[in-house]
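Next up is one chain by itself, shown in structure tokens, the form predicted on its own.
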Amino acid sequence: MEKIFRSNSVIQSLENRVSVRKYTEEEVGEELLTKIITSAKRAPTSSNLQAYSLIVVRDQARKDKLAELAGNQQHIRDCPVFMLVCADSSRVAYACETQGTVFHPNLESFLIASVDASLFGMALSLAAESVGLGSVMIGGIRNHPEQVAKLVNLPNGSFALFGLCVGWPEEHPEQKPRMETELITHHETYDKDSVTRLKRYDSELAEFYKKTGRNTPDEAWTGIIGKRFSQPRRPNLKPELENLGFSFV
């Protein structure tokens, strides 16, 4: 079995992946990028809706503005290619229009588009990393969804779910520890007592941060997450997404 694992490129790519934020100046060629995007289209999609779109951004001025909107993240400015993975229901609305019906967006259609886009985005990232490119996903692109939509001319019923920096890596960061498999895996029913194992993860993550020079509390996961999420995150998100054509009823 170990031999099978070692020879499996997908497993190896996933086990070795890290978020890369520093890139060389080498460009990512159009032919390579097109192949990566084309392969990612084979990601699962609900009812074949393919409710996602991708905006490829190379223009420096536009990357600079997107970096600003995402919280001044320098790697957006520096990467040769920045992509916006968008949840997109606009084509569904068009299909209804051509059939003389009306699309009624609701919470389910929002979730379908968000899940479709997430699966496509992960496939995109994995495909990029399989050929030696580095990438990092950018959730901060949801800070100002209306401004982002206007900047890249998104249609009604579409918003940028997350961004993806892509480029040839200039760094190879050490892997950040993940929660142990037994903590996130449950058999038959959910083991609610499994959360007590977070103490071990707190210690492991604290040790990692210490080695990388980051000053964090000993409770390096529960301490940080418990404070960060003690207040509502992006309270502007719901009204802005409603302005962009989404519904949550």
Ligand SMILES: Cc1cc2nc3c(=O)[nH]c(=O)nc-3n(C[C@H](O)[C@H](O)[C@H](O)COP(=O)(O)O)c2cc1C
Given for the second form:
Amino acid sequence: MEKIFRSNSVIQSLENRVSVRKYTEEEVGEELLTKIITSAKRAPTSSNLQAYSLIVVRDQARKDKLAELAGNQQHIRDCPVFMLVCADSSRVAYACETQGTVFHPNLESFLIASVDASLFGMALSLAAESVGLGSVMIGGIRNHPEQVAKLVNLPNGSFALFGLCVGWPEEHPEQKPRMETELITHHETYDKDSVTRLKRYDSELAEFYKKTGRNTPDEAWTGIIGKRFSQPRRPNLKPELENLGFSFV
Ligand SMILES: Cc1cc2nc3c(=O)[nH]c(=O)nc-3n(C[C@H](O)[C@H](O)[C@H](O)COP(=O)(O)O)c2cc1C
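Compare with the form predicted on its own: the form predicted together with the named molecule:
Now the full complex is given, and it begins with the chain already shown.
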């Protein structure tokens, strides 16, 4: 017999979540932040590697510089706490060193660290939201990985995968529509015709953008994404990450 479904705080948090980019000036206390970080560490991690590190930035001058490097994003300047979620293989390299072996970074170890850091980062943002904080992830921090690494003194084998602005919300944005569950879920095998369902999403998103004052094409998702991704994104990433100790073989 199927279990009776009762909603709970995790499902409600997920159903209500939205990125928040405007914050009050109130500080986020050290004790609360430590609790959030400590709980996020319970995220699953590949082979118990815990291949991530977190840099907590409160210093205004450092936030200003990071905001500039991430494409002048004002919310990085304004949030009381900006965190860098780093993919970090440096402790794996250290473990090899202690054993008299040599760490061989490759595409798999890069993916392991990136997936580990992403799961930790998502847990971090959910934990923050569960106590009433607002947050937004910042991929713009990958614009200049080497400069960011230098600014916060990252060891070789580590880079800032994304940032996370955290603060007490001063806005409650309307939720952006997501693709239909039937479009993103496939039972047993992939239904390649499902992509035709994007038409409906294009109109829903266009409607949302119009309502929230953003000018977009009628085919809002395919129109924007189809243009944005017709050029290679961040071509500097591979050589810069190689300089930071990653390898993609
Ligand atoms: C890895 C990642 C990187 C992101 N980078 C940025 C960013 O640089 N700047 C920004 O304002 N929002 C950023 N976002 C937030 C997305 O724009 C946002 O999650 C998406 O538009 C959906 O909106 P919602 O989170 O309000 O549902 C990022 C989100 C993720 C997951």
